[in-house]
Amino acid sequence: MKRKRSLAELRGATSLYAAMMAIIVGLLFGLIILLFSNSKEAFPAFFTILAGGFTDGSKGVGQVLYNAIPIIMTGLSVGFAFKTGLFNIGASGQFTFGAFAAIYIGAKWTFLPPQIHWLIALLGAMVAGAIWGMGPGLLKAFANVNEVIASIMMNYIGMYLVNMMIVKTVYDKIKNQTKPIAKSAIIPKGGLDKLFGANNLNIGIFIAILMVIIIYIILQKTTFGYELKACGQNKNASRYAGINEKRNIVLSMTIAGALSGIGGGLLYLSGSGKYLQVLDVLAAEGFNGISVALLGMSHPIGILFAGLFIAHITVGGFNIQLYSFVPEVIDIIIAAIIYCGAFALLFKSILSKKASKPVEESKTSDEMKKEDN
C-alpha cells in the first residue's frame, strides 16, 4: 500500500512540476515577445498579464471566473475523453451546437415557465452537445474512423449547420447574430454580480464546479469510470475482460459532447449580451479548452485550476492596451502554453522515470532480503 501511495504520489507530483514547465516556458515565450515589440514597456506589461484580474479588484475577480466557465467545461470535455484514450478535437463544434440549442430554447421556448426555463434550455445545451459528440464515437468504434480526423470535420460541419439554421430561426438580420433570448431564459445571477461588481456573472461557476466533482467521481470512483479507463489505456485487454470496448468509445464521446454543449449553454445564457454571428468561424473556446485540458493532465481538479489560470491572464492581456500593446499579444502568449502543455506530456514521462527509479530500486532491494530470509 505504501508502494501504490508512493508511486502515486510520484505521478501527481511530476504532473504538476510538467504542468508548471509548460506554463514558465509560454510566459518567458511571451515576455520575449514584448520585449522585441517594445522593451521599454515590456516588464510592466508582462506583470500586468501575471496580475490578471487582480489588477482590477474583485470586478477583475468576477471577469476571471466568468471567462473561466465555459474554458473549463470544453477542458473537462477534453480531457474526459483524453482519460478515456480519445483525442476530442471537436469541442468547438460540439460547443457551437450546444449554444446554438440553448439560443433557440431560450428565445422561441417563451411558454415554458420562468423558474426552470434557463434550466431546460441548459439541459438543451447538453443534449445537442451529446449528439454531435456520438458522431465521431459512433465512426470510432464501427468503423474505426480516427476521432481526431472525424471531430475535426465535425466542427466544420456544425459551424455551417448552426449558420444555417440560425438564419432560419431566430435570426437578426440587421446585425447578422442571433436574436436575444428572453429574460426568463437567462441564468439566475445568485448574487455574484453584486459581490464581484460584475454584471455577467452568475451561478454558472457553480454549475462547472458541479461538473469538475461529477467528473471526477465517475472517473475516479465508478466502475464505468474505470471501465473506461481501461478502455483507453490498453482496449485490447480490456476486450478479453469482457468489457465492450464499442459501447464505452460512444459513450466517452458522448459525455465529452454533452459537457461541451453545456459550455456552450453556460456563456450565451450569462445575459451578458453574448450572441452567435453568422461567421464562418470555429468557436475559440473549443481550441482553449484544449490548452486546459493539457495543463490540468487531463485530471478534472487540475483542469478546474488551469482554467482559472488561463482565464486570469487572459483577463491580464486584455490590461496591456495601458501599455501600448495589443490585446491579441496574449493569444500568442496562449497558444506558447498549448504547444508547452503539449510537450508537458513528454516533460511528465521523463520525469516519472525519474522519479520511479529510486522506488524501484527499494523494491528489489527489499525482494532480495526476503530471498537471503
Given for the second form:
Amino acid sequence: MKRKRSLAELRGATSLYAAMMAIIVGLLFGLIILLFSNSKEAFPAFFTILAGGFTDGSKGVGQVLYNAIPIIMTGLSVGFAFKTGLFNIGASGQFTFGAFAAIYIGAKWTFLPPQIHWLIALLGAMVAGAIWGMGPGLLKAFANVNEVIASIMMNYIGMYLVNMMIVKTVYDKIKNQTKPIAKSAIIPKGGLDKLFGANNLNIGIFIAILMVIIIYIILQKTTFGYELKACGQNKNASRYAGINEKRNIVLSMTIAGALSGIGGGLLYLSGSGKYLQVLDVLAAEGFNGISVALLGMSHPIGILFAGLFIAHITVGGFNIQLYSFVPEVIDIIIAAIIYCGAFALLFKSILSKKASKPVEESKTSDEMKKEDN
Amino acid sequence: MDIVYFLAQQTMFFAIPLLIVALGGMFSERSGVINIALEGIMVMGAFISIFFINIFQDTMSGQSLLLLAILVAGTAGGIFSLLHAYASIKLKADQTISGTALNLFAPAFAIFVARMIQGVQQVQFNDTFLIKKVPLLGDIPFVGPLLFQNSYITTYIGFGIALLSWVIVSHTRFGLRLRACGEHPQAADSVGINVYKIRYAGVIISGVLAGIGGLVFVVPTSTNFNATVAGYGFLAVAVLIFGQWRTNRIFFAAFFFGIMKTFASAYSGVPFLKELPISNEVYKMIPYIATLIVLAFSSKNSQAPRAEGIPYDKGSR
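Provide the structure of the form predicted together with its partner chain, given the form predicted alone shown above.
What follows is the whole complex; the chain from before opens it.
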C-alpha cells in the first residue's frame, strides 16, 4: 500500500516541480521581452509583475481573489472535461449563458425572498450553463459529432442568443448592456470586502473553492468519477468493463457546462459594476479557462492555484502600465509558461525515472506492513 | 441579378480564408498532429504581413505589394508553427498545450509590438488591392460579374491552393506518406518513412497556409489590423472537421459556411428578407445552427485520421 502511495505522492511532487520550472522559465522569458523593449524600466516592471496583488496590500490581494473566481470556474470546467477525455472549448458560451441566466433572475425575479434571491440566480446560472454544455455532450454521444466543433458552434449561438435575449428582457439601451440586478441578488460580501478593503470581493471565492473540493471528491473518491476518467483514458476498455460510455459523455459535458455557468453567475452577481455587454465578442473567460486548466494540469487543486497565480500576475500586468509597458506582457508570459508545460512533461519523466528507484528499493516489505497498520 | 453578384462576391470574403486555413489544418491533422493553434498562427501571419504592407505601401502598391505580403504572411506563419511542431512532435507533449500557448501568444505579441513601435495597437493599411474587373474574364456574361469583378487576387490564390492541396494529398508520394503517418505511423516507419520529418512538414504547411489565411481574411474586410481574426481560426478547425479532413469536402464546407455567413450579414440588402419580423441576431445564428444540424446527420462515420493527436514514439507498439 505504502509503496503505491509514495509513488503517487512522488508523481504529484514532480508535477509541482515541473509546474514551478515552467513558471520560472516563463517569467524569465517575460523579463527578456521587457529588457528587449525598454531595458531601463524592465526590472522595476518585472518586480511589479511578481508582486502582483501585493503591491496594493490587502486591497490588491482582494482584487486577485476577485479576479480568480471566474477563471477558476472555467478552468475547472475545461479541466474536468479534459480528465474525462473531452476538450471543452465551449466554456465561453456556457459562461455567457450562465451569466445571462443569473442577470435575468437577478433583475426580474424580485418576488423571491431576498435571503435566497442570489442563491436562486446562481443556481439558474448553473442550470443554464449545464444545458449549454449538455448540447455538445448529447451530439457527441448520440450523433458522433466531434465535441470541439459542436462547442465552437455553441459558443457563437450562445453569444448571439444571449445578445438577443438581453435586448428583449433586461436591456439598458443607452449603455448597450444589461440593466443592474436587484440588491437582493448580489452575492453577500460576508465581511470580506471590509477584511480586504476591496469592494468587489464576496463569498464567491468560497463557492469557487467549494466547487474545487466537490470536483476533487467526484474525480478521486467516487465510482462515478472513476468511470468518467476510465472513459477518458480508454473508451473501448471501459465499454468492455460495462461502463455506460454515452451517459458518461453527456454527464461530463453537463457538469463542465454547469461549472462554467456558475463562473458566469459568480462574476455578474458580484454587483461590482460588471454588466454583460451586447457585443459580438466571445467571453474571454472561457478561453482563459483553457490556460488555467493546462497550467493546473487538469487537477482540481492545481487549477485552484493556477487560477490564483494567473489572477495574481494579471493584477501585476495592470500595474506595469505605470511604466511604459502594456498589460499584454502578461499574456505573453502566460503563453510562455503554458508552452514550457510541454518541456515540463519531458522534465517530469526524467525526474520520476531517476527518483522512483531509490524509493522502491529503500522500502522493505516489513516496513510496508508496519506502515499499513 | 445584381444581388446575386453582390452575394457571390461577399461570400468569397468569408469562404476563402476559411478554405485556406482549413486546408492548412488538413495537412497538419492528416500527418497526425492536431492543430488548434490555427487562430494564433492566423493572427501572427496577418500581423507581420499587414505591418509589412504598412511599411512598404509608400513605395509600392497594388498586386505586387499584396503578393509580397502573402509571401511574408506565409513565412511568418510557417516559422511560428515550428513552435507547435517542436512541442508536439519532438517533445511529444499534449497537442492542445502548445496550440493554446500559440493562440494566447500571437494576439498579445501583436498588441505589444504594435504599441511599442507605433504607440497604438491598430496597424493601418491602404487597400489598393481590389480588382474592379479582371481583363477579358470579367466580360464573360454571368460568370464574369460572379467571379471576376470586385474581387481580390487572394480569391484565385485560394482556389489554386485548394486544387494544389487535392493533387498533393491524393496524387503524390508525399501525400501518401502524409496520410500514412496520420493513420498508422508505425506501419509508415516500418517501410522507412521518417514519421517525424513528415509530421514537421505537415505542421509547417499548415502554418504557411494559416499565415496566408490571416492576411486573406483581413485585407478585404478592413483597413486596419487590430490583433484579432475574429475567431476564424477556430471556425476553420470547425470547417476542417465538418469537411471530414478531405479536400473536396472542406471546399464545400467552407463555401456552405461562407454562403450562410453572407446571408446572415447581407440579408438586409434583400428586400424580401428585410421585411420579415426576425431579429438580426437570428440571422447571425443561422450559419452555426445550420452547421450543427448538418453535422448531427452526417457525423455517424467520422473519418478522422486514426493516429491524430497521438505523439509518435518509435519505441511504443
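Numbering follows the first chain given and starts at 1. By rigid core we mean the largest C-alpha set that fits within 1.5 Å across both forms. Since the model is a prediction, treat every value here as computed from it, not as a measurement.
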After the core is matched up, is the C-alpha of A335 off by 2 Å or more between these two forms? yes
